[in-house]
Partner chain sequence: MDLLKRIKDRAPEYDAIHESLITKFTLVQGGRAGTSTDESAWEQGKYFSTKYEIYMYAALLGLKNDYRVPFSKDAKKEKFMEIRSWQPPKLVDYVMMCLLAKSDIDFNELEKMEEAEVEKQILAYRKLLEEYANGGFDKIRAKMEAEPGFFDSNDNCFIDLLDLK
Amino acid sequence: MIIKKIELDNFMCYAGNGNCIEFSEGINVIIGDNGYGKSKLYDAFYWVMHDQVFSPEKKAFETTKSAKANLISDKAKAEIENGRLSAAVKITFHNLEKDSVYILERRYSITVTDGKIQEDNDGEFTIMEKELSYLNARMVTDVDRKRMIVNSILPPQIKDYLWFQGEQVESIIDFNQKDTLTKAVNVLSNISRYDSMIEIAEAAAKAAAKEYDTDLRRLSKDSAKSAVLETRRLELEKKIYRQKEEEREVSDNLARAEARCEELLNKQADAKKVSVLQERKRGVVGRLELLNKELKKEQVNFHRKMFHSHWVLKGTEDMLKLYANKFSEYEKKKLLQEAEEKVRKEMEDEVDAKLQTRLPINVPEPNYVEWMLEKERCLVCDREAKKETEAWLKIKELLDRPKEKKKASKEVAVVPLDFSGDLKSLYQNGVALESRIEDIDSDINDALQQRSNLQGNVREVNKEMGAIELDIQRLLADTALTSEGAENILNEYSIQNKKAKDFKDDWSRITHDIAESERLLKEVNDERRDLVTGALPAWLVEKKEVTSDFEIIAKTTRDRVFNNLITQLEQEANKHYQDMTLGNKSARGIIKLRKQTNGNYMPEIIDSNGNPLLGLNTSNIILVKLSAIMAIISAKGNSGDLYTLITDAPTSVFGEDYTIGFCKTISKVYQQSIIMSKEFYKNQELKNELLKNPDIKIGRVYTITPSIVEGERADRSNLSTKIEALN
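Can you show the single chain from that sequence in the form predicted on its own?
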């Protein structure tokens, strides 16, 4: 049976009437980016079949009674002021063998009055049936008939393996949850018949044993002792029953602990990688902090060096030369003036010396000299000396000599203000700094180079930290770990390992106790038989032995059949696993279904030598689970031809390398599949391969795009979804 089409009227983001997607045999793909309506389309399928939609807010499925008006398009609700409004989804199924058709429709309605919504309490579900596709459809009203049709389209026991969303893969095949795989095998095989056979065999053996015991008591030579032994036997049997119950519980706990250890062992390698990367990151962060501190210090020093290293003098060489020239001129002029003053002084001294040789100072006394000047006659030689004549002036020099001498005795300043010392000090400082100025360029270059080196080191360390951070993010994405989770894994592994050891010790103890109880029971039974007088009826002995053998055979047969199914499942899973991983070059290994102590099975990946591969990434683990899901279907023979696989984002958790392999594999396993995927949305090369690869049995391919551009999705009152066929 295949799905011919789905029609959506005002269902969630599929606003308006007449939204129709037709399907054919092969792989049908709905391509859309995140938030484009893929999951709502999956909800539409699920709603029709199970009256449930997935609530992202509640992280759970909710029924029509809970979802109510949320099922109806916001755009449709915004456009109606008064009237009746419905969300409806109709799926048409075609049984190709019988050419019969079933049309399943679910509808939910509201009444809008002046913009106010009145919700119905429940929806409507109708089934139309065509016995032959070209005949008119008639409505199916019988409840049992409706249930039978729904179950024939999608049997409840295999629903989880045929209709699922990507994130559900983990829980559908959660090998760490007790007997997930065992349960799947039971559901998808006829193994339950063997379970019924075991029940019958156990009941028969029990009845025969009871009858046998009755005869033992009847033929006993010591009925009192026989009764005591009978009581003892019953006590021992009850004890053995309790011990075996305890053994089963311990076995389950041991299996869970071992499974958890196994899971953690795989994650442990990833956790160690994360831990190593985190440690490297911490080291790099430390180096970066030191480098930044050093760079900051270097930048501060760089400014200080303007003064400390005299960089401020850069370009002042000409000023120093100019100052030296000016200072030289000043010194020359000063020396010249001093020389001239010296000459003048020497000349004065020479005059004074001459005068000193003529007459002593104040000789004659100044009064007499003044008389001579007044009389205009030398009183020494009695010669006339008219005023202002040479003789009169010579006499007058005698009066001026002491004053000129006194004046000449004072230090005569060459310049008005003498800065020679300061100017010379400046000159000497300049001379001292001149050699340093020559080194300023190289000094600055060295400092710039030092700073550049530090900045380069900072860039390199930042780059290294970015690469480490990217590795961490990739590793976390691949392993589905968190930074905190990775840190805790080693501790948890240690705890689970300890638990496993303790449970194993308990199991050994209980096994020993059971063996001891069974030994005692045998002794009691032997003692009871020894009390028998006469012979037990042969038919009764034979009956007891036959029913006991029948019980053993039933159990061993069931184990053999089950183990054969497991082997078949393992082979199928490996075939699908190899097909899906063919385009990837990483180590993939082989799926091995390992039997646990409690009888359940758990998959592991081994290499060609049988050694477990540790450190599997999430992609590998999900692929193993998808392989197991497909194997469960394909191992049943024609199951893939009977039912349609519908899955939303099944490949979102593993790389694009696996996507084509996944499409090829489901092309082989299922007659029809409908996949919602974003992997083909932006990758044109991948999309082309999907459409043209001859190994992919392609059906119909569509793209879906929302009417509202990204960034404006907060307003959904105008949201609709455009459906475009690509082939």
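Positions refer to the first chain, counted from 1. Just so we're on the same page, rigid core means the largest C-alpha set that superposes within 1.5 Å between forms. Because the structure is predicted, anything quoted here is derived from the model rather than measured. First, how it differs from the form predicted together with the partner chain.
- Annotation: Cα of Glu129 displaced by less than 2 Å between the two forms, core superposition.
- The Cα position of Lys575 differs by less than 2 Å between the two forms after fitting on the rigid core.
- After superposition on the rigid core, the Cα atom of Arg528 is displaced by 2 Å or more between the two forms.
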The other form holds:
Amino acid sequence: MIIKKIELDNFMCYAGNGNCIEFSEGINVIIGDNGYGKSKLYDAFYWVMHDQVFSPEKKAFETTKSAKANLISDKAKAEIENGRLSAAVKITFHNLEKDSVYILERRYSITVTDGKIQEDNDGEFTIMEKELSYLNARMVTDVDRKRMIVNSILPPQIKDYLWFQGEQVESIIDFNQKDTLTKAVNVLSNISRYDSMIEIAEAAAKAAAKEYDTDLRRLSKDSAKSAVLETRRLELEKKIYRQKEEEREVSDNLARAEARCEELLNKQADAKKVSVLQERKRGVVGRLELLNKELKKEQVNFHRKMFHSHWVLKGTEDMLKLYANKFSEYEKKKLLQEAEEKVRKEMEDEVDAKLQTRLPINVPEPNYVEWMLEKERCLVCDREAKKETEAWLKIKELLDRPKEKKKASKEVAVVPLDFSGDLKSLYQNGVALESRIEDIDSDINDALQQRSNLQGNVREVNKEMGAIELDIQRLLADTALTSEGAENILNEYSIQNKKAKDFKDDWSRITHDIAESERLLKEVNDERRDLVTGALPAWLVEKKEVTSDFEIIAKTTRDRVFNNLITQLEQEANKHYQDMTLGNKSARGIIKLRKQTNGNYMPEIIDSNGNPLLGLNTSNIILVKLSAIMAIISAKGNSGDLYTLITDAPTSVFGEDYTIGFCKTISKVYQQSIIMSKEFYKNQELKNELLKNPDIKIGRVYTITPSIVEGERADRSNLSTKIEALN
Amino acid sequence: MDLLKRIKDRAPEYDAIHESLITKFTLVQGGRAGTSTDESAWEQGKYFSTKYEIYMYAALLGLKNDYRVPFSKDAKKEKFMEIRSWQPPKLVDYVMMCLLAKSDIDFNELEKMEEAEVEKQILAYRKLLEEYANGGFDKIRAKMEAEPGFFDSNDNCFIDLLDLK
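With the form predicted on its own done, generate the form predicted together with the partner chain in the same format.
Now the complete complex, all chains and molecules, led by this one.
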């Protein structure tokens, strides 16, 4: 059965009537960027089959009853003032073998009165059927027939593996859930049939044992003792039952912890790498902080040195010279003046000394001289000295000179001003700074060099940090981890490891206890048998043995069948996994479904030597899950030929590197697939390969483009979607 | 009589038009004696901790370039700290020395002068200091106008400016 076409009328962003996409066998690809309408197309398929659409706001599917008018194009709603408006999606299925056709249509309507919307409570679902494609279609009215048709198109037990969105892949196959694999195995073969067989065998064995016990009691030579042993036996059996229950619980816990450990172990290598890088980053950040602090200090000091180290005096040498000259002139002149003064003084003293010798000894000079002036006669040489004559004035001079001298000495004592001390200290200060000024240039250069070295170091460390940061980002992108997540993984791994060890200890203790109880039970049974007088009927012994064997056979058969199916699943999954990873350089390995203590199976990827590969990234894990999904379909024989795979953005969760491998693989597994993808939108090379690669059985390829780009969709009343066929 | 003491007792003035320039580069409040550290001052883009630092810087810039600008008649003058409080003392004395070297004062004659005349000389000396500082401020202002990025994107601006010719 393949899908011939889908027709959309006013369904969400597919405004207007006549939006039709035709499909053929092989891979049909709808190419569009984010927000172009891919998911709405997926919704259209899903809506027809399940009466539900995915609500991105609620992150869940919602029914027509709650989605209501949201199903109808905003453009169509904006354009109608009065009347009835419907969103309708019609899918035409074609059974190629029988040439029969089914047309499934879902419709939801509203009534608009003066722009006011009145919503219907539910939609309508119709199925048209044509026994041969060229005949006229007739409506299927019988409810059971309708259900049968829907189930034949998309069987409920495998619908999860046929129609899914990329982000659902993780949850569809959750190996931590014990029933995930059972569910998958049930798709391959009805394993529950074997479970019923086990139930019957257990009941038969129990009934035979009871009969046998009754006879044992009847034939006992010591009925009292036999009764005691019987009670003991029942107690022990109850105990063993409880212990086995406990064992099951512990082994479940152990399996869960081991599975979690396994899962974390894959991520642990990445987490460790992230953690090591984070640690290195912390070290570098610390170094950078110190260096920056030092650099800042150097910067501040650099400028403070303008005053502390007198850099501000740079280039002022000339002024010191200028002052030195001026000061030297001043000093010279001052010395000269002082010398002249000294000479003058000495001369005066000399004259005075000479004058003094001409006066009589022991004569009170002033009186004697005044007497001479009065007499107008020199009493020394006894010559006349008339008043105001030269001789008289000379004598008078003898009287005046000491007074003048006295007066002069007084004047000398009051020196006008003396700044020589200050002027000298300025000069000395200048001279003291001279050598510092000479060194300023080399001082500045040294400081600049020092700072440049520090800046160089800062640059280096920044570079180192950039590289680490880049490594971290790459690692985080590859592993889909966050820095915090990496730390959590390491912590959780050690917790789960400890738990697994504890559960293992518990498990050993319980199995030991069970063995002990079983030994005691055997002793009791032997003792009971020893009390028997006469022979037990042979048929009863045989019945007991046969039913017991039957129970064992039923259980082992179920295990064998289950294990065979698991092996088949593993082989199929590996085939797809190898196909998908072909042409990709990253580590691939082989998928191994490893049996756990509780009978569950966990996938791991091993190398050719059987050693588990660690450090798997998200892409690997998703690929394993996709392989498992495809294996469930392909291992069932012709399932892939019977049903169409419809998936929205399956490749968005792993890298573009795997996209072509994925396309090749699904072309092998499914007769028809419909894929919505953005990978081919941006990568022209990938698109060319899709269309030309001979290993890909290509069907129809379309691009879808919205009339308004996503960023400008505040008003969606004009939004429609253009569908363009590429081949 | 102590000449230096008399000079240093004076508080020189600057033209109020340079106020914004001074504020831009000087930690006018909370300086070294206040709450601000060298580091935080630096972070605020302040190269000088006190007004006397930028004033000395300006005066030396003016002196080195022999560029002094007399105050215009209607200039509004701003007074600040007396020279005796400026730091560091050696640097202050050097500035005083430079100004004495540049002044017309004849030391020998000065010593012979009457008190009133000495006072006149000291006033002239202070005016000379103010004019050279004014010249220095003018140089900084001119550089800012001609090359605005010089001070914004270069931590060494005031060191580099010492080489300004």
